[in-house]
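One chain comes next, on its own, written as structure tokens: the form predicted on its own.
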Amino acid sequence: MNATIDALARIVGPAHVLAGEVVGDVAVPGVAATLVRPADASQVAAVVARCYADGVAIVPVGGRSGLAGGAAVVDADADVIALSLERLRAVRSFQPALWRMEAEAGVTTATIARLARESGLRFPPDPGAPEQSQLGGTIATNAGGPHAFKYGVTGDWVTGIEAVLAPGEIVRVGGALRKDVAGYDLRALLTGSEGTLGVVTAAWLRFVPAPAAQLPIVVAYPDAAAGCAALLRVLESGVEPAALEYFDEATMRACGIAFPDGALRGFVVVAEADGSAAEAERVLAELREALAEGADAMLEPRSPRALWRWRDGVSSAVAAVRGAKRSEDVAVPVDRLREAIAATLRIGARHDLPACSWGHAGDGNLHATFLLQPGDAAQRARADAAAGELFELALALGGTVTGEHGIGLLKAGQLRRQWAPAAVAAQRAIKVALDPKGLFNPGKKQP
């Protein structure tokens, strides 16, 4: 291992090989490891080539904002390095007139969104922690966000990928073109692979013109039954909001006091209409009609930006109630959402843990959460058991163990419960084909 580290220092420079760095993400802090920080794709390829030749595992690291342990190094004694993409920060090409950009993996989500916005464009994916999350990580997890209901997840906006594959080769699939069906869809395969098939170093992205108007509406209901009925009415009406979110009563007790237009309680639905001024007004009127029945309160926030800042802070507000939490991003068919919300509370009660949920209602994606006291090992063990029941619930309802955060370490082994044996075998075959030595982010994403 020492010979490998010395060789990597010659590739990236001694100042960019850092020993004893604690490498992890929001969900799994990880352990101390050697962090290597290449400056460009060619250095990434050289690092991968040396590690692959020496049998040293590679854990790609981005902004460390993940929520499933996908970027964690957990075995300090293993032959492993953490490969940080933070120095790959170049926007290689930005062509606003053609609605496209090529950016490197270390560019933050916020930077991409800002550059698009300043040119009258929009990059719709809006995962959490935009100032911290980086393009490589959002591609690796195929990250979503509140506006995925209308606009889709990150992969829907990636037209090309540059990546380093085993044993250290730079490959490019797709690019500036908007359509390409020439071969197997390697772009889609690498998107969402959580760094287990290679290391994404850059991507081509597409944009759309920014909507002229964004008009949110917030509606409070007495309980989940009334709120979920309203959500189904929105879908049945045929109206297409840009976002369709929910927050259960327990969640609102934690964060409703900070709502920008005054304290708010109950089961809350947030929807947003966007488009041209006329289109947004039309959609908003249809949302008012669909959401009105059974509502205790309905308001139209003065500042959409303030509303979404509040939305970004919900997770932190919930965690602050007891100091820590275990939150999972299961997803179910939209018509089973009410069952999943109610069952989350029952699971928490069985394990003597306060529970709540919120999430992307239009996608059936709930952040089911169990509240903990920091450092309480017994509560942590009960929360782990509760999460196991939650996964069983999601699958029983026809859903998935992860809607947007990935498998990582926290859900290791869950995929084989969700997929049939033949599908599991196909996934393993893909891993072996692209990573025959099993050195890319070992232990992650696999069944």
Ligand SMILES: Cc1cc2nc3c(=O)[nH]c(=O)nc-3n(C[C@H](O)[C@H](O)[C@H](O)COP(=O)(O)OP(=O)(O)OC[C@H]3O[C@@H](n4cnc5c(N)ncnc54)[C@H](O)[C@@H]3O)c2cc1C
The other form holds:
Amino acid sequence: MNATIDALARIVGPAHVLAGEVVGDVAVPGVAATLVRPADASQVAAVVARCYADGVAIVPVGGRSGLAGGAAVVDADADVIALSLERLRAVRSFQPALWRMEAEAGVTTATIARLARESGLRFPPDPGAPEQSQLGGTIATNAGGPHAFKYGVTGDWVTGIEAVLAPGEIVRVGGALRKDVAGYDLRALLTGSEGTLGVVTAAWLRFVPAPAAQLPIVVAYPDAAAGCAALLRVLESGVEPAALEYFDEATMRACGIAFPDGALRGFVVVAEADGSAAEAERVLAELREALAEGADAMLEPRSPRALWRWRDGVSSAVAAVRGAKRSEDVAVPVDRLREAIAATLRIGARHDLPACSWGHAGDGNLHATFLLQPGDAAQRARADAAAGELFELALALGGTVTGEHGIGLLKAGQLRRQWAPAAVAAQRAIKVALDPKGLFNPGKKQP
Ligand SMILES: Cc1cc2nc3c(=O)[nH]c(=O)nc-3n(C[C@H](O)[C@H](O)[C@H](O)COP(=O)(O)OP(=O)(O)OC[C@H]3O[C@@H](n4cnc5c(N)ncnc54)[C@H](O)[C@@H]3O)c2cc1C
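Show the same protein again, this time as the form predicted in complex with the ligand rather than the form predicted on its own.
The complete assembly is shown below, putting the previous chain first.
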């Protein structure tokens, strides 16, 4: 291992090989490891080549905002390095008139959104930690966010990927292209691969013209039954909101006090109309009608930015109630959302843990959460058991154990519950084909 580290220092410069860095993400704190910070794609390739030759594992690290432990180093004794993409920060090209950009993996999600906005464009993926998360990590988790309901997830906005594959080769699939079916879809395969198939060094992105108007509407209901009925009425009405979110009563007790337009309680639905001014007004009028029945309160915030900033803080506000939480991101068919919300509370009660949920209602994606006191091992064990029941529930309802955060470390092994053995074997065969030595992010994503 020492010879490898010396060689890596010669590649990236000794100042960029940091010994004893604790490498984890939001969900898993991780342990001390050697963090290597290459400056560009060719240095990434050289680092991977040396590690691959020496049998040293590589944990790709982005902004460490992940919620599944994907970027965490957990075995202090293993031959492993953490490979940070933070210095790959160039926007290689930006052509606003053609609605496209080529950017390196370390550019933050917020930077991409800002550059797009300043040119009258929009990069729709909006996972909730934009200042922290990086393009590479956002692609590697295929992150979603509130506006995925209308606009899709990160992968829908990636037209090409540059990546370093084993044993240390730079490959480019796709590019500044809107269509490409020449080969198997390696671009899609790398998207959401959680650093287990290679290292993303850059990507080509596509944008859309920014909508002229974004008009949110916020509606409070007495309970989940009334709120979920309203959600289904929105879908039945045929109107397409840009976002369709929910927050159950317990979640609102934690974060409703900070709601930008005044304290809010109940089961809350947030929807947003967008488009040209006239189109957004039309959609808003239809949303008002679909959401009205059974509502206790309805308001139309004039600042979408303040609303979505509040939305970004919901997870932290919920964690603050007892100091810690176990949050999952199961997804179910949208017509089963109400059952999943109710069952989350029942599971929490069975394990003597306060529970709540909120999430991307239109996508049937729940952040089902169990509240804990930090450092209480018994509560942590009960939360693990509760999470197991939650996964069973999601699958029984026709859903998935993870709608957007990925399998990472926290849900390792869960795929076997969800997929038939032949499908699991196909995933395993892909891993072995692209990473024959099993050195890219071992222990993550795999069944
Ligand atoms: C407050 C908060 C809200 C969030 N809201 C959402 C949300 O609404 N929707 C959602 O989907 N996610 C959400 N997330 C999760 C997180 O923001 C996303 O998963 C994020 O985009 C990950 O990016 P990152 O750069 O921080 O990746 P990291 O956490 O650093 O890494 C994530 C995974 O990607 C791999 N990886 C990182 N960089 C690369 C690379 N260049 N090449 C290959 N693999 C790589 C890592 O090994 C790891 O497996 C939220 C997180 C927080 C803290």
